[in-house]
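First, one chain by itself: the form predicted alone, in structure tokens.
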Amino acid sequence: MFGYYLDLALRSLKRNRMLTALMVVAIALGIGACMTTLTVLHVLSGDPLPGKSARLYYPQIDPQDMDGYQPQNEPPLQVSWTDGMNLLHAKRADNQALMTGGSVPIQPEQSSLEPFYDDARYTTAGFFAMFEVPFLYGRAWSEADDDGSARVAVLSRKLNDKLFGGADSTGRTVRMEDVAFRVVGVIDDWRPNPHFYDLFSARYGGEESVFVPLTTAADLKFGRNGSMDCWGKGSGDNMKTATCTWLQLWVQLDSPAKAAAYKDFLIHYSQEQKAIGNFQRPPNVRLRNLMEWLDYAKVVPSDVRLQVWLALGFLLVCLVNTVGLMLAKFLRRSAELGVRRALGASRRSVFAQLLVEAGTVGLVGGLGGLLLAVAGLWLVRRQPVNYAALAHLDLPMLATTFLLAVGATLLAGLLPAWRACQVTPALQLKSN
């Protein structure tokens, strides 16, 4: 029966080509605008570590002095060196990593390559296992390397290709800041978006080329980037003793009970630090999981959400126009539908036939909308924003395009189809 209805729909659409074209264009424009903005929202608000994000947490504590204190204020978004190391060495989590970002000068061994700066991540050994970083060659460094400020490094695949032609470089030497580092591993392509583990250096598109132990970078005074909040004495010359928050701490807690226990630990730690005079404020802690942290940090730009709402409004306008066009088209066929009813077709059959016709319009309109969405995303990728390169249509959004187009058109066709089914067959036969 569906095949019969589809044949009737195609015949009807061919008879009124101008009206059909107007409906298809209206749907295509609405779907194209909507899917362009929805795709951008989809790629920006996605889970960077599916299956594990609920077990990764971002702790916050408040070590500041009483200047400007308000009980309802959020604690600082980062931790100081002293607090970060204290929490790290307490080992109350299943895994943990303390880190910051920076930029280092690299002096290649090859005379054909000029020295250059590249982005770096100064972190601790737990980083790689906790964030499931894939290795192409070698391995991560050990906790002993962290404690001993070892001159070891992990390279990205891109940097390894540039320096060593893609060969296994473990055991070889890379010079940074005129210091020799032994390569212990090379990671495979890994570029989570958003750049969740450090939103202070880059929110999207961040990609470090070299990873070194945090203690090593601090001892060698490697250059860092990102934000820093200071109070009291401020930063001074030694970042290890500075009254500043500038490091990101992540912990892995594999059950809700462990998360609750870790939050209690943060409260007790704050109380202990206040008792010995290191903290002045009452305990003020937060422990958000990865997705909660991204939501709190408002990683998705507000203008992207606004564009989605505007596009949905535009789609609604297009659907209203489509309702009017369908209503005119279906009512113009009252005589044909009256004959079908007089020959025994039920209202339900006629209603189904008209909805199949509406769905066909939606399918063709969805194809047009897909082409417009691809063009729209191409324009987005030309914009000077840090997330532009991510604007690509994936398979879930491709399926969503056609589901939205057909579903919206079927919804728009309900009223015209229902009105057309109310026509009395006898009146149409008598008028003819």
The other form holds:
Amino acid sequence: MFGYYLDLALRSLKRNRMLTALMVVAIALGIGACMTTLTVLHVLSGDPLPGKSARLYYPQIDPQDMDGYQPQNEPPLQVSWTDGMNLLHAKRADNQALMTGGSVPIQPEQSSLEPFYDDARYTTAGFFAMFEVPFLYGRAWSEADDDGSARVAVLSRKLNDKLFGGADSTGRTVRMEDVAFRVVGVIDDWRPNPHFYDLFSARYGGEESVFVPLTTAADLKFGRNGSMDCWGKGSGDNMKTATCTWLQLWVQLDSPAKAAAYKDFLIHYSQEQKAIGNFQRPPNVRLRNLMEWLDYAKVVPSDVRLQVWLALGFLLVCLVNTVGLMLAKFLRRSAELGVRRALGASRRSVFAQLLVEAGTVGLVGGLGGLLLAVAGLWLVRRQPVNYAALAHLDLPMLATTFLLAVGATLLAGLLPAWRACQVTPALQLKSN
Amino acid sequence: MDIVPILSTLRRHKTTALLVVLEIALTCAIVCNAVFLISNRLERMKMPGGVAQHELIMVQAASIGQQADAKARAREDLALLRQIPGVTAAALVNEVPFTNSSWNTSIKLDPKQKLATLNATQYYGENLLQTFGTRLVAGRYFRDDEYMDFADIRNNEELQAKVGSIVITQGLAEKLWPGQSPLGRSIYLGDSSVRVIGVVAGLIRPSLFNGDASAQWSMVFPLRMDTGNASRYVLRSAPAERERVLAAAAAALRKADPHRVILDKKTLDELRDDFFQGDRSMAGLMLGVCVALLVVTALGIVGLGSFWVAQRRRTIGVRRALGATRGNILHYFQTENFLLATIGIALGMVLAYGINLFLMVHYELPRLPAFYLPVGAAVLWLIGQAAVLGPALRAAAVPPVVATRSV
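Coords for the form predicted in complex with its partner chain, given the form predicted alone:
Below is the whole assembly, all chains and molecules, this chain first.
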């Protein structure tokens, strides 16, 4: 029966090409716009570390003085060197790392390559295991390297290709800011998006070329990037004693019980610091997990959400348009439907026949919408925004496109089909 | 034109008529808000920078390794840059408009205040105001002997207290002391205070992280930067010379210190373009959606109009046979469309207002100005009339003889 309905549908659609084309184009435009914007939203609000993110937490404490104190305020978004190091060395979590971003001049040994600046991450040994960074060669540095401010570095695959032609460079030397560093490891391609562990530099598409111990970077006064908030005496020249928050602390807590215990620990730490006079404010701590932190930091640009609303509105208009056109088309065939009814077709089968026709329009419209979405995403990738490179259609979104297109058109076909199968066969036969 | 017969006909096509009304209403509501968003973005892109926009270029250069004599290096660099033909001014500064990288601080008007008054940006650099080409509206710029080295005061609270003067923007002055002269008044930064000696018409903050309302909250300090603590050189030249000066400046800086990397070199126009890129593409996207919406709606009206005309061929023939002129038939369909459009537009206005309320809550947008509604209505009326013209003309062309055929 389905084949027959399909045949009928195609005949009917062919009979009125302009109207069919109009419906298909309207659906395609609406679906194309929706899928482009939804794909961007989907990519930008994704989980950067699936399977691990629920166990990663971003502790916040409030070390500021009473200047500007308001009880309802959120604690600072980052931690100071003193607190960061205290919490790191307390080792109360299953794993922990303290970090900040920076930019370092890299001086290749080859004379053919000019010195260049590249993005760096200054962090501690726990970073690599906690974030499950894949290693191509070698391994992460050790905690002893952190403590000793060792001149060691981990390179990205891209930088390793550039400097060492992709060879295993562990044990070799790379010069940065006139200092020789020993390469201990090379990581494979690793680009979590959003750049969750440091939202104070590029939020998407951020990628560090070189990793060095935070203590080493601080000793050598490597240039840092990102945001810094100070109070009291402020920064001065020595970041280790500065009353500024400028570092990100991440901890891994494997169970909710451990997370609750860690939160208590943060409160105790704040009380203790207040007791010895380092803190002045009452304890004010937060312990958000990765996805909560991204949500709190409003990582998805508001323009992207606005675009989704706009596209949904557009799709709605396209659908209303299709409902109207389909209704007109179906009602115009009242005579034909009357004959079918008179010959014994039940209301149900007429209804099914009309829905098949609507579904066919939806399917073709969906295909068109998919092409438009691919074109739309290509346009998005050409925009100079930091998330541009991420705008690709993935399999779930592909399936969603078709479901949305066919579902929406079937929904749009319901009313016209229902109206059309209400015809009284006798009346229609008579009028002809 | 009598509208009673039209209404009675529409009553027999309730569902279809309702769909046309709904489509027009939705289009009206979305287009009104989208056009409003576009105009907001375009307005934002015109935000004044307060500087000689078309005459400035920026070169960012960083030296590798620790600087032995950063102050001397900066003096030499600037002397070299000023020798480039066409360069009328040069400065080494800590921050540049439209770069999204800024130094900011909270300020108070009274040291005993518990909460800070506001957060403003700090511009440092010898000769900065003259090079940027800001417009002085009151007081004066810094004298040469007022400048101190940032490297010296950075870790010395005693010296910090000696930085006595500051130039601020009119926007900041108006915010701090509405309606009063800011000259001679004090601003407190931490424990030290500075006195306002000059006011410039405008100078935009390098990054607008606190919202557009604080875009002009800028302060300029008499501090001299060196290559150890600043990397951005700003040069001023005639607009036509910029490209040449840009290349010459980068070459001169490389030559003066081969142990140095040029990180960025751009005209201020390019920086400004990049800065507002998001607004530009958003406006373009909205415009595209608006056009697509109007086209889809117009085509929908054409489609339904054609259908109605075909359906009523016999009725039209009868009317023509009974004496209706072609003009009567044409007007009938035009009036019908006008009626539907009017109902749709009325509904659309309410919806437009609702969408605007939603955007005001979630996207901090201002209220939709009232004049958008009549303009939106006029546009939709025109589109409706244009779309229905074809089907209506076809209806008018139906010959009276149709009435006698069939049956």
